[in-house]
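Below sits a lone chain in structure tokens, taken as the form predicted on its own.
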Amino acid sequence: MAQIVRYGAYLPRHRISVKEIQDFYGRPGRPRSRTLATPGLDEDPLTMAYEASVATIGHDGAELGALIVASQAPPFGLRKFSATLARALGVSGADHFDLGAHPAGLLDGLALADALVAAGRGPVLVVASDHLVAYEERVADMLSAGGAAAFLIGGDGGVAELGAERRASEEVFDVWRLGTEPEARYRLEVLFGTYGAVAKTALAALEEATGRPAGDYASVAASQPHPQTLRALGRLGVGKEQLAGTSFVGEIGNLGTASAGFALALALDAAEAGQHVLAFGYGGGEGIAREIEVTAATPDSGAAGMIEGQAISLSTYYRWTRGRQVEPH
């Protein structure tokens, strides 16, 4: 099995307070996030990428032998994302792949990583970088929050080995959008029921594929587009304190397709060799679980420090934000 060599993960530190956004809508009820994660006017899901990217392999990529992004916010259409980081970064003589669409893509980034690197195509870098922005008021729904998270995959050397990996599906319309529109739809109460339903039968699978219970993970590095979500794994088995360290919806809100990768930069950062750690992807009625075995000490790449931001006003917000669901800034 291949190896996560190296992980970086890069938050905005600019926060808004989502209380503010309903109180100026008059939309009554509990914030559904204390806050949100809000990329300032000169970030994007591409500046974004490349601050964790350069946090997990610093300048220099000339080893890199593929740049996996995923995405579903790409800044730039009819190009890739891959290719316009590489140049970024400084990497030449690497394939370029987007993963684009689906909330999960990390997960299905480290699946291609996997693959390339038992056919001898590493070391891979997997960035997924999101900031998939609502309109108006439902911001408050779809708590549209920023960050990235970048994991270097290789076949020896590393902090901890990719294990098993089971899936599972269900063809529903939760989160989605069509064609050239500016948005995404979105169905929450189909969210919250096919989360966990597709959790239940991924994580028995991944169970029954290892002989270890979602309940016996040192911790749960889980998507998280909305907190509820994170109550259907309460009720496969997993414990509070194994979502704990991991969990972050409810404080800065929904990082998309970077969600389930800044909750393991988390996870890895707190676990010990020897420890196990679950990680669960869920985009589009689909979830991928996956076990992660931490084999060395695991770096420290500071994702828990980066939670804490500075607050901004509900005028700036809008300022920073508004149109960027037509066109990125």
Second form
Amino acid sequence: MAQIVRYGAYLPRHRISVKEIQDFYGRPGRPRSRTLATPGLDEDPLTMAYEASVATIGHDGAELGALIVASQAPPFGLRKFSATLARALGVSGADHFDLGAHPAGLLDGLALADALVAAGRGPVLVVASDHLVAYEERVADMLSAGGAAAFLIGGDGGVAELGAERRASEEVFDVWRLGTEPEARYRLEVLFGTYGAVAKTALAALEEATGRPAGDYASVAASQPHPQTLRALGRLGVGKEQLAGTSFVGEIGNLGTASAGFALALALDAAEAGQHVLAFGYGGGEGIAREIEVTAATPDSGAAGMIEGQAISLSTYYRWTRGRQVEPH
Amino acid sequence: MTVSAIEYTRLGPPKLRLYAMRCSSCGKLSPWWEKNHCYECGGGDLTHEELAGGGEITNYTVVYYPPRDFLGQEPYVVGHIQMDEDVLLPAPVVDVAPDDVEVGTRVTSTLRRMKLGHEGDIYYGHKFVVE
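Starting from the form predicted on its own above, please write out the structure of the form predicted together with its partner chain.
Full assembly next; the chain just shown is listed first.
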């Protein structure tokens, strides 16, 4: 099995209070997240992917065999995100792959990297970067935030080994977008129900493969589009202490494709050699569960220290979100 | 929508890598936009050389009334960055409050959006963050 050699994460520093947004739009109810990690106007998934990549491999990507980028919100369409990132990183001679339209794309990327390394085409840099924007009061449901995480996958010399992976899926419309619409449509009740259902099936299949029930992992690094989804994991035997160090959606919002990656960086930072971490990605009715065994002392990516951030005013947030919608001038 | 060839020619492709121009005559570095003229000796044979990204602020100003492409980001800092490779580059310094910047502050480069072009093409470039 392939190994995680190094990893890095990035969060934009700006935080907007969700309560302020709800108060502004007159929306009642307790905010589902305290703040949202909000990229600045000069940031987008490419620049955040660059930051996480540099934190992982530095400015030298010369030895990469492949680069895989997963994002639901590339800054441009009809162009190759991974190729542009490769040029920014100075990667030459590597194959580039884009994975899109799925919040669990990081887990797909790890599976692809696993195969590429086994075929002798590594090392592979897998990057997940996202900022799925929602506007007006809908952001209180979507909890739109931005971030990125990157993992260098190689054949040896790593700090953690990629273990067995199992998947489950259902045909549902929970969060989706039609054609070129600027923001997603969503049915939260379908999201909550399907997240729990496919997690149950995928975790049962993983337990059958590994002999390890969900409650036995040192920590669980899960996609977390909404705090309610993590409660679904609780009903499947995942303890609060397993999510304590990797749960952030209630603090900084939904990082989209980067969600599972940022959680995995948090989990690896806190893990000790010999422990097992469960990575779970969810998106569009598909759940992907993978066991990861920590084999050596992990470096501190600093992910936990990025969560606090710096507050911005509602007017700044409003200008920035409207600014993202403007036509070229 | 078509792409404006005039604008593309004038601005060139996005600056995804940070580089300067090395003079083959005197060996000095000039800023990246000097394609044909060495700042030191006036030599005309210059080649691209990538920079590591580290430097120090030698001078700066705070922009409160920005040009149109930077609206919404004010107030922000634009500094003269003395790169470790001995070339002076002007560039925005981001993710820092103006009051927290001073001459001598160490900075490192990062990729950011510079502007949205006339036709919607995105211009990336290198800004700097405090180390």
